[in-house]
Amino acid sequence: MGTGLIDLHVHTTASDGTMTPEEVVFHAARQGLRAIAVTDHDTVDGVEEALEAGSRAGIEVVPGVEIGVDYPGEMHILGYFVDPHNPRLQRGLSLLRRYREERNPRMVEKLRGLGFDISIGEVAEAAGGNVIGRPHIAAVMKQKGYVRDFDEAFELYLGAGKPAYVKKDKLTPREGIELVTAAGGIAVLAHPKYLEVSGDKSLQALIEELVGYGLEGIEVFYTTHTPEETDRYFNLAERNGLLVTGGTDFHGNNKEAIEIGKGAGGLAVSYEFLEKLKRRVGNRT
């Protein structure tokens, strides 16, 4: 009870990482890790084999999303134990996928109007047939020399506010958190420390809204929060009566300095925490 590491941000080839489903859960199990959740961006597509390959690997697999909502900077809202076949919430992600799909061609354009030599089909051919997302565009430009690694795209041409960047449509907080929890899944904010909050008085006003429309949990723990970020959102989960979650953002070889359950060297996150999760799941049957 309550021992052994978890990693409860996984992405797969259903999404943006480099591992399938399956590959990541044997290489979780090789790490020694007693149990990770599969969140891939907008998606449950990788769920049902990474379940499958968790029964055969000896590690607990938590069916997991990740989804991302409208909000300055950067907010993700991770599900845990959503049902992957809730109607609402595959209608949901479908609207998020189109979003998805009429975006990157806009993106692919404005790099050819910036002299490179990239298709669309090139990207489509490096997600192998999964959604596209700008990673993808990154591994082409890699591949093709226009780019030293993954970092350098972003930080040059496709994160916010660069040259090939295209705002993508997404939901709305609310809508986010209440696409989790129509799928009986609980909704945690990810990562908070990408939010653009100014202060403790701000983000306890956020958190506020956000716990309104069922927010349940902050990720606490994250490959690239600081020793002092940690907690700071530690204790703002204390005072909030919210659950605590940890994870490292794993995608394989696209996040080369981040392995799964350790992050970028130090991380560590305790099965105690997924017990936690899963009691709020139990006291809702």
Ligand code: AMP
Given for the second form:
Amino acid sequence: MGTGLIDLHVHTTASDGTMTPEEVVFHAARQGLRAIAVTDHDTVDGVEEALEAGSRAGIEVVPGVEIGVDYPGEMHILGYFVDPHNPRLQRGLSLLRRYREERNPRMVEKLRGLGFDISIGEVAEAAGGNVIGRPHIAAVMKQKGYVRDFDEAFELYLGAGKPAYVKKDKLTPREGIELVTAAGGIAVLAHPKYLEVSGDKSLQALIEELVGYGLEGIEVFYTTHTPEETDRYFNLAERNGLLVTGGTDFHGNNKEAIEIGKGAGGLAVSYEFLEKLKRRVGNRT
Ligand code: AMP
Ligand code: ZN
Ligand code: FE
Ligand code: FE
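For comparison with the form predicted alone, would you give the structure of this protein in the form predicted in complex with this ligand?
Full assembly next; the chain just shown is listed first.
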């Protein structure tokens, strides 16, 4: 049966969420969700714990990942039902974590140059896991009283083009999608609103290109999509015969306004979309 609500875009302490995989799963169960996908940045380290917690909490857990790839604006590829032990995926993700390790100390150095007393050790401690990102830097800055909140940290220092920003090396869209599909996963274009692409025609051309690389779905339902954008991306998915997914990008206290399953309040993603993903995976094996 297709009843029940889901959240297919959730971060844990394995990347830059503030709840452990187990905490996230039990939190989702308390919120009455039927299923969640754990989609940490550049790692599947939280997946096993989440799957195990899911069986105890009585909620379905989908193994996932989120990979940022090189494209104007932001292009993130979600991978669902990836095999977390796939060697090629493991190698690809550790390369991405190495890119982060090159970038993070440089951002911290820039902040020190701006007069802030902050060290990479403090940032690593704030991160806990082995994926360190800008939200962890923001957390230390907030804790030390250098900024009021995360938005201010990104607005003034950490956002693209701001004084402490350092660009991170990335995979190409093709490489990101292929990493997911090589691990048996379904590749989905996350939050398309953040792509810098002008007009329906260019967006359609881009989707066709990505489908050529193996893209199978679009994240139509997303916390910051307006009703008009949701309609637009739904039609785009339909027109291209793509799967439809949805999720909140829950990060715990690192994105305080976002609740699991609900986003900023109005999100409600039906289990039927997960059923279609499962059918696609099932037809492959
Ligand atoms: P990184 O992966 O290190 O480049 O950091 C990107 C992360 O920062 C993503 O999870 C974004 O969602 C998050 N992020 C970007 N802007 C903000 C903001 N204004 N407040 C909180 N988190 C943000
Ligand atoms: Zn994040
Ligand atoms: Fe994202
Ligand atoms: Fe995300």
